[in-house]
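So this first bit is one chain, no partners, the form predicted alone, shown in C-alpha cells.
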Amino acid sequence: MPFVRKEGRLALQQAGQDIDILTLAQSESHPCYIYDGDDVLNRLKALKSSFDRPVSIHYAMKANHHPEILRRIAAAGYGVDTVSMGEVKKAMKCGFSADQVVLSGVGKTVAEIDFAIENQIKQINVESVPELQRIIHRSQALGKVASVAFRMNPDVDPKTHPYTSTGFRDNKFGMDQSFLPQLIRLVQDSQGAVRFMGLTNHIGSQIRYTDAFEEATEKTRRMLDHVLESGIPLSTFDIGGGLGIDYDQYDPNKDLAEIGDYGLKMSQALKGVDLEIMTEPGRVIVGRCGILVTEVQYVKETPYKNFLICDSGMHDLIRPALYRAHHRVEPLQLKSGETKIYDVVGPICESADVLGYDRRFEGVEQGDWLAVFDAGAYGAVMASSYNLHEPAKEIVFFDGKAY
C-alpha cells in the first residue's frame, strides 16, 4: 500500500521506515509529486504473473516518464511503449535497448520514422496506409529493414471517457479489417524493406471492464487468424493496454484482484495463439504510486461557495479540468474542527482550474498541506507552463531512498 496514515499524518512506507510526507512537503515549500517506485515494480510483477503464459510487457511511458522510474523498469527487464522520437530517445537514455522499444502514435514524422529505423527498434505500430507507405520509402532510402505491426481498430466501445477512447470506429487510431489486403500487398511489394511482425490493438485508457478487452482481443484475433491462414508468417500479437484504476477509493487487494482478473481473461482469450504476446500497461502500473502535494494559500468562504485556494492547479494536474476527472484530496495531517464543504482550486486564471469539487474537510486552515491522490499517471507528463508558475518537482522513492 503506497501511502498510509501514521497518527493522522500521511506517510510512505518503504524499506522498514515511514517517510513523513508533511515534513518532506514543508522542506520543499512548493508543490511536488511524490512517487512510490517500489509499488511500480510490484505492480509490473503482479501483471506479469497474472498471465498463464509468457508475456512481453512494454510499459507505456506516456503515463509517467520520470527517469529513475524508467531506469528501474528497464533494469528489471521490461520493455517500453513510446509515442514520439523524444520518448524513444529518453527511453534508450534510461537503459532500454532498441529491441525493447515499440513506437506507436498516429502522426509519426519522417524524422521519427528515420530514427526508429536507423536504431532498429523492436516494432513500429502502423496506424494508416500512408504511414506504411512512408515507412517503406524511408527504409528503402536508408537501406535498412523496418519491423512493423498493424494497429487494428476493432470497433469496440470501451465505456471510458470519450477523450481516452481509441478503439471505436469514430476514433483516429488504427485501421479496420478492410485495410488488411492493401497493407499486406504493400509489404509484399516492398522488396524486403519492411518486416511484417504482427497485429496490435489498443482501445483506450482508464478501462474498468474486462469484457471490452476480451471483445477487442477476440475481434483482432480473428484478423490475425485470417493473416496466418493466408500463409504469412507472423511473430507478435500486441493486445495493447488501458487497464484503469478506481479513482474514488483505494483498496490494494481489489487492485491486485483486478490485475489478476485481467491477466486471467486475456490468457483465456489468447489460448492457441503461438506468438509473442505483448501488452502496454501505463496507468495501472503508475497511477496509484503518486500524489501531488500542495499548500493551502487561502481559505475563501462566500455566501455561495467555499474555496481552498492552493499553489498547485491545472498547470500541474490537468486531468480534472480536461476530463472532469475525480481525484481524492486529503490533508497531509488530519485535524479536528468544524467540517465544511470546499472546492479545491488552484492559482491559474481559468475557472476550470479545480482539483476537486465539493470536498469535505474538517478544521482546514491557511498553510495546511493537501495530497491529491492517484496522480502518478498523466500528471507531471501533462503539465503546462501556462501562467509561468514554477513546475512541481518530482521525487521518487525506491527502497526508502529519494531520487
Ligand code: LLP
The other form holds:
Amino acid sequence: MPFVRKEGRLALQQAGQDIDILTLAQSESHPCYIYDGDDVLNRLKALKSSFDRPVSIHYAMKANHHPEILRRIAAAGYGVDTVSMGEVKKAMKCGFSADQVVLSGVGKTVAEIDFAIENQIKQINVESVPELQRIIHRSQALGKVASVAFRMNPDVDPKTHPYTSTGFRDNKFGMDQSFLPQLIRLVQDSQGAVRFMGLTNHIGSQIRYTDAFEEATEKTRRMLDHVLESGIPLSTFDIGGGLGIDYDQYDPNKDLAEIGDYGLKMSQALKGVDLEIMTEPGRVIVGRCGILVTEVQYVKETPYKNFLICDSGMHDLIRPALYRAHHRVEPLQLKSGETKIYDVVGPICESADVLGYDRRFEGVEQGDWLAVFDAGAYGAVMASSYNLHEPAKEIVFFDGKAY
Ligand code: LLP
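Could you please show the structure of the form predicted in complex with the named molecule, as a counterpart to the form predicted alone just displayed?
Entire complex below, previous chain first.
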C-alpha cells in the first residue's frame, strides 16, 4: 500500500518502516516525485496472476522510465514496450534483453528500424503498409530477419479522453482488417525478410469502461482467426495496454479487484487462442506509485478566487492542463483551521498552469507542502523545460531504500 496517513502526516510504508514524506520533502527543499517501487512490482504480480493462463507483460516504459524502476522490472523477468530508439536503448541499458523488447509507434524512422533489426528485438508492432515496406527493405539491406506484428485498429470507442483514444478508425494508429491481405502479400513476397509474429491492438489509455477491451479483443481475435485459417502460422497476440485507475479515490482492495476483473475478462475473451498472449500496461502499474510534492509559496486570496501558488506546476505534471485530468491534492501534514476553496496552481506564465481546481483545504499556510497523488504515470516523463525551472527530482524507494 503506497502512501498512508500516520498521525496526520503522509508516510510511505516499506520494509516495516514509515518514511515520513514531509521530512523527506523539506530535506530536498524542491518539488520532487516520490515513487513506491515495491508497489510497482506488486501490481505487476497482481496483473500477471489475474489471468488464468500465462501472459507476457511488456511494461509500457513511456509511463515512467526511472532507471531503477526499469532495472527492477527487468530483473523480475518482465518485458518492455517501447516507442523510440531512445526507449529501446534505455531499456537495454537497464537490463532488458533484446528478446524482451517490443517496439511500437506510428512514426518509426529508418534509424529506429535498423536499430531494432540489428539488435533482433522480440517484435516490431507495425502501424501502416509503408512502414512494413520500409522494414522489409531494411531487413533485406541488413541481411537480418525482423519479427513483426500488425497493429490492428478494431474501431472501438474506449470512452476515454479523445486525446488518449487510439482505437477509432479515424485515429492515426493501427490498420483495419481491409489491410490484412496486402500486408500478408508483402510478407510472403519478402522472401523471408520478415517473420510474421501475430496481431496487436491498443485502443487507448485511462480506460475505465473495460467492456471496450473485450470488444477490441474479440474483433482482433476474429482477424487473427482469419489469418490462421488461411494457413499462416502465428506466435503472438498482443492485447495492448490502457487499463485505467480511479483518480478520484484510492482503495487498494478496489484496485486489486479491478485488475483481477480485467484479467478475468481478458482470459475469457482469449479462450481457445493458442498463442503467446502479450500485454503492454503502463499506468495501471506505475500510476498509483508516485506522488509529486510541492511547497506552497503564496496563499493568494482575492474577492473572486483563492489560489495556492506552488513551486511545481504544469512543467512537472502537465496532465491537468492537457486533459483537465483530476489528481487528488492533499497537504503532507493535515491541519485544522479555517476551511477555504483554492485552485492549486504553479509558477508558470500560463493560466492553464493548474494542478487542481476548486480544492478544499483547512488551515493552509505559506510554506506548507502538498502531495499531488497518482502521479507515477505520465508525470515526470511528460515534464518540460518551459520557463526553465529546475526539473522535479525523482526518488524511488525499494525495500525502504532510496534510489
Ligand atoms: N501500448 C501502446 C502502444 C501505447 O501507446 C500506450 C500508451 C501503452 C501501451 C500504455 O498505455 P497505458 O496502459 O499506460 O494506458 N499521456 C496520457 C497517456 C498516453 C498514453 C499513450 N500510449 C496521459 O497522461 O493520460
